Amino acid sequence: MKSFVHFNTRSVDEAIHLLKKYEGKAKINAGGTDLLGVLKDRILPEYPEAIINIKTIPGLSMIEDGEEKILIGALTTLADIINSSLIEKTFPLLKEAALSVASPQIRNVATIGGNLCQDTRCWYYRYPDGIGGRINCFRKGGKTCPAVSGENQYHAVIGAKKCYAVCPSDLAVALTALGANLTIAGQKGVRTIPVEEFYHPLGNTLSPDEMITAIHIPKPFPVARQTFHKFTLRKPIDFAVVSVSSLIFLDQEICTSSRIVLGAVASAPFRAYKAEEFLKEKKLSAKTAEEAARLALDGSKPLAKNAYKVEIAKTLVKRAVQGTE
């Protein structure tokens, strides 16, 4: 690892100044668990300058109930979030998100704001430098996307055009479902944004001198059904092969309206939009749900070695449409 100046920030404009004084080669660093591997296989086309650690800014951890809301900070760690009666009683979607993340060891360190910022786990991108020179695909500042004609199993089936990496995030994905917004800080003030417009095909849309600092989850109606599934090749530690998020409001068994948001498929988490729309003022039943699921991942273009992919995600969508396992 090569060395970088370190900084203990105490407050949020502390940690902006930095970041607008490195003019990009500063990152911040929170649980570091996925930071510090990025760093020892220097990944990164450019080796940071400067460690910001955002863990001694206070008020950044914290769960609070509001009457129309609640508030995440971006310091909040998963086992936090997983431990919470309020968000296993109001989002229990978000919960089971966070508790497919990795391991126990894991989710005690990592935080909220890094799952979301994590980087890609694409094998070229992240190939080693130490290991024959790292590999210049599209996202490095390249021309070409090695897995277009390489190892794409689990590379991207909608959407993709230059880079087919997938959005790693499994809250990501609850959080779109539940159309949670980000509060984010940086130089020129403070935005708020929706979550499902965060990220774009090479990464996320933070400026160099911002940082996520909350999160904010509108409470869903009673009648709302809440589902998250994931399909990995081993159940704990494993990344998403697919998942998928939904959020289904009911009147008795005739869904009202719908969320239902597809992960590791895209660049970003995927919303179903056309199926949404197909569940309106529908009953549940296996066969809408099969219909939903087809209308979810229609216009897929799966690359040579991913079709499998699709598949499950219908599967996956069916499940969450009908509430089963």
Given for the second form:
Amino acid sequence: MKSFVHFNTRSVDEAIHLLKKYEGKAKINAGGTDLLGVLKDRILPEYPEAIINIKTIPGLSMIEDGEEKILIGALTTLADIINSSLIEKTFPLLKEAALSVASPQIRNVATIGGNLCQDTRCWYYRYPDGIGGRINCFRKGGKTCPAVSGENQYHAVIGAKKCYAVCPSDLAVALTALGANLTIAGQKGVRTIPVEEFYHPLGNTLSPDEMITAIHIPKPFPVARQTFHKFTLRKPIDFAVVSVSSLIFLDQEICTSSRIVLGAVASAPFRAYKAEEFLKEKKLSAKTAEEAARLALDGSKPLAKNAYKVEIAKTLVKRAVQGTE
Amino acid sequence: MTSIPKKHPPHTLSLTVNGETHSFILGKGPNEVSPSHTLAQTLREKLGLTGTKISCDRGACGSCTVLLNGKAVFSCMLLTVECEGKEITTIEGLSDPKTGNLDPLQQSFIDHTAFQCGFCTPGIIMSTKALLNTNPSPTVDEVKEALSGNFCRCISHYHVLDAVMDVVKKEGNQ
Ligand SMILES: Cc1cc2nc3c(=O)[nH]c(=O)nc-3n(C[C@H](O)[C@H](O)[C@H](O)COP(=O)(O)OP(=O)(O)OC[C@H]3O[C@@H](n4cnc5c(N)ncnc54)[C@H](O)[C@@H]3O)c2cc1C
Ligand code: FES
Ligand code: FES
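Condition change, the form predicted on its own to the form predicted together with its partner chain:
Up next: the whole complex, starting with the chain shown before.
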């Protein structure tokens, strides 16, 4: 890796101060499982001058139980989330999502904050500069997205315009289904934003001097049925081809309300509002599941090689609605 | 707001590998450790511990697996400067330092010929070690899960499972 100046920070204030000082030319390092790959392949428009280690900040790795919500510190590892009995009991879908990520070695190190902020895995965007020269795709400041007419089997099927890369984070999908909020600290102070509004088509809404400090997840009340389904070719290591996470509030067999979120189909976790609306006050059956699945993917516009993703997404929505594996 | 130190600390770095502490000067010189070095690089190039292999160098194959405070991690995805104060164990640290006897797990791999080219083997043994440290009597499925981040292109998996389960039978409670 090309060199950089390295800081071990002791506080959120210090990290923000450094981010501000380097004016966009510094990167935060949490677990490093995404960032180090990005640095090795030199895919960022500008190679960072400084790397700011935030693992040395005390107090950001914790899971705290509250009356109405659970607070997870940004530095909490995916392994800690998986091993928490509180998470298993309260948010089984979050445990499932964390367990589906990469491999044990990655989960021992990768943090929830880093998982949410990881860069896209589009193979044109990630193409290493060192092999045959840089692919200047739209996301890197180029004019077009090579996936549109190229190899697009894993790209977006809904809502994409200039860039067809998908959001790779499984936890983002799970946390959107759970209606979680992020606490973000920056030079201007602290703000809160729903995970659902955190992403935009070319990344996330963090400004260069901001970092996530915590994730707040409301406890579903009354108790809701939770699911996280992820389709991959191999079980370990693979990113989602499609995932679906859902929170379904039931009164007997009748759905009172729901949150159904699709992953790896768009640049952000995609909330299937039309399906949610349709399911309201409906009895959950094979027929309603079928219609919910159709509505969830209504308006999808697959590319030449990824129409199959629409069918997989429908199947996963059906499974989520029916509560089948 | 905390003030930012003027110089970039630390200028020296101490690493504890297999129970021994090593000191390095941070910098770009031939005998120094750069802030951008990965732990895998430092282990191999500065400490000569070449049992840890680098294959994909992107966190996808498992051949660089070492233990960090007892947990299996990819040394290719960790910055050496961020490992200060941690206990690092590599494949070289498994044998008995006094007698030189191999760890029973290593011996079992030999007895079951649980490798072909052997490039993935140190990583697989380290992942297994991390599992057995916390769970001395795992089921086959638990072993498979613990090894799900270790790839072997020679298809030694079946012999690996035999080697591991044999150790579990002898040393664990099954
Ligand atoms: C082989 C492989 C397979 C994978 N499979 C999956 C998968 O199936 N599903 C999935 O979801 N992920 C997958 N990943 C990605 C992995 O989950 C992420 O690399 C990891 O979660 C990132 O966490 P980290 O702490 O290591 O982040 P880092 O690498 O430290 O950081 C990632 C990015 O986030 C920024 N960042 C980190 N923390 C913060 C913060 N608190 N505030 C603001 N910015 C921050 C960093 O600056 C950096 O840009 C895979 C990765 C690999 C290598
Ligand atoms: S070399 Fe580290 S995971 Fe492949
Ligand atoms: S024995 Fe050759 S890669 Fe595993």
